[in-house]
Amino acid sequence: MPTIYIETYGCQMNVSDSELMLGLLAREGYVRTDDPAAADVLLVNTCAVRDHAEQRVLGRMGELKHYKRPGGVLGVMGCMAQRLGPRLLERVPQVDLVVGPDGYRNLPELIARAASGERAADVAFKSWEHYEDVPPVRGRTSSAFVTVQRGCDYRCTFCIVPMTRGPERSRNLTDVVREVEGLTAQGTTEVTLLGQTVNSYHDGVHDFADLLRAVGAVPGLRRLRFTSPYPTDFTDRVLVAMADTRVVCEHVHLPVQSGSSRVLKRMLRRYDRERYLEVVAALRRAVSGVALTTDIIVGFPGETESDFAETLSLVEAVGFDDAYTFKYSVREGTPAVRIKDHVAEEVKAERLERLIAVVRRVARGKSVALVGTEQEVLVEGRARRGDLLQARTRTNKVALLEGPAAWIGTYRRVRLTGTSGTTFTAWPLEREPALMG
């Protein structure tokens, strides 16, 4: 039986494509191994949002080509693939195989031509491609991602996703929910909906709000999560969904990406400061307890302190319990090129580290606060260091517990007892006395 290494980089929709392409191939016979020096096929899954992640894969590709046995086959997928195209098998000569987003059904004709010597590319749209014949290969059965919507027609200055996407399409909504019905009755509880701009979802009858109600509805469905959603789509029907479907968990990742409005113009977003923080509080109203979270860039082009200071001011304001932060990096491709007034390396490197400081202060406040609480979680499984479980709370939480390997993909009632500041640790509560039977 052929043999397939993947190694997937960049954000949950990268795991699920990659997922999708296990499934593929595991339909033709080949069979998945995590190590790379027993595969007859080699597969990087990638990421082209930020110049690093694609510097990362580069430099993979060097290690990973002294696996590539005689007859092997080392390929490129997903978007670093679609943004350089056939130029990525000129540049990294042992590459045999650029497959982008939308290319992975012809994989097994792909790798075949591969093998006989044939270096190939493969980086056209589909725009009627959502793989609805795939039954992806997943990594657990208790928590699992479903794509509903795929590409962006969102467009950011600053953001590379359009050109190696595409153009949005959205996926059924019977299509989708034939899909959870199907993992929850192999035992996943917990579905995460994926999508670039997920909220704005549209089937051409459907919108979002019709999705959270129909998949919340799924029998033994416990928990719906979604991301990416962008701030302006949050409509009144959706955030009344949000309230009345029960298993709709309490965090929302809402990506600001500067909390100035002069920044957030120039990079093309659909909203200013102020209405931003509208979004905010609309959410707080509808979903009570949820935890935000974010994406912020430092050292966009035309950057002041000002505005800076601004993007400081934000997070104390909404009190994120995390961000994701970021330097500006240049893309080739996207309308920012074109900007001027590019912030120095230096100048966004300092700028980094006080926005660090200022979000990892303001998450520890708000981890503090909940020490002591009773939480439900999920036990996803071991832990990377120590014997400890590793598990999630509804508000998308981590925390570490003592408890049996029985446990994981159960859900069990914890009290936190510490924390990081990002990270928890908890005692479950069915080992204490007064709280058994």
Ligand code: 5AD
Second form
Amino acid sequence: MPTIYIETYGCQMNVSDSELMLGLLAREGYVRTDDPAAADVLLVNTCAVRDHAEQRVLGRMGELKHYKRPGGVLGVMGCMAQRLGPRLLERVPQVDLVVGPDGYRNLPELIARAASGERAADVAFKSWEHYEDVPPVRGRTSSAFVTVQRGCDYRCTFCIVPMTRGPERSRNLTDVVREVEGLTAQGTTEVTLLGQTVNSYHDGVHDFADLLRAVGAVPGLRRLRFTSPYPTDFTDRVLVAMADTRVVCEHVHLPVQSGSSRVLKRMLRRYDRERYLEVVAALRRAVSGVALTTDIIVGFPGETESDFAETLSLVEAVGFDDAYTFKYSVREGTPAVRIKDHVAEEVKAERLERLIAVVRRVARGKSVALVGTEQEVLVEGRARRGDLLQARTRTNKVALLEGPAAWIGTYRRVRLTGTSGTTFTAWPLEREPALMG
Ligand code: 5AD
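Can you give me the structure for the form predicted in complex with 5'-deoxyadenosine, which would complement the form predicted on its own we have just seen?
Below: every chain and molecule of the assembly, starting with the one above.
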């Protein structure tokens, strides 16, 4: 049987897309391998959101090409594939196949053709494509990603995604619910709904509030998460649905991008600083104890020192539990390229450093306040180091604890005993009866 190796970069949707590709190829008899040297087909699922992400992939391609066998296939999938298209075939001669996010359905055929020496790029958008009939092959059992919306119709001026993932479309609520029912029947208890602006979900009949309620009612589901929402798409209906739906977890990743209204306007975000703070307050009223994380870009064109100071003060004002922070990266084809006053690289680097320091201090304060509290955690697996187990609270905090491997995939009550600033150590409050002796 032919073997397939997939390496995934970037966001959770890419992880989910790789699971789709594995599903598509499993139907054709492919078997997955974790060893590139043992693979007939090597695929790299890529990210285009920043230049750094693309450079990493190009570097990795230079290594992976050595694993390509005679008659084997090396393919670039995902957003970088979509962005560069046939240019990638020219740039990396060992690449046989370039396929964007809407082209995976043709993968088996494209791979067969590539194996016989035909190099090809498929970067056509298909605004109907949901891969509805493709059962993804998922890596984990207790948790699953479920894509509910593909593409993006927002036009944030810094962002390449509308150009790489095409127009926004939502799956039918009934299809999503059926998929989640299938997952819980196989033992999945935690689901993360995915979409570029996931709370703008609308299938023509149902909105995101309906979706949360419907998925939240699936028997066997214990935790429901979603990412990433757009701040102003938290309608009252959605907030009430979150509050009413017990399984919805107390964590929202709420990308702010900047704390300056002037910069937000240039980014074509649909809110200003005050409106964002209102959304934060509304979320906190609706979901008590909600943890908030965010994405922040520094050095967007025209960002002044005083704009940046507003970003720092916003981090303090909100009290984020954590933040992903980025230096603005010019993306060819995005509107921001034409904005004047690009910020110098050293200034970006220096602002990023200051921002990270504030984010860390604020996050540490949040974490320290949680030490001593009791939490429910889902044990996800072994910790990367040592022989501890890694678990996650409903608020999405990672906690390490001692316990038997049999706990993996189960829920435990723990007390948080210490923190490194972002992650925790925890002590189980209940023991297996067998362990209690
Ligand atoms: N430069 C830097 N960061 C970016 N992001 C998106 N586009 C860019 C860019 N051109 C960040 C945003 C987004 C996250 C996924 O990546 O913060 O929320």
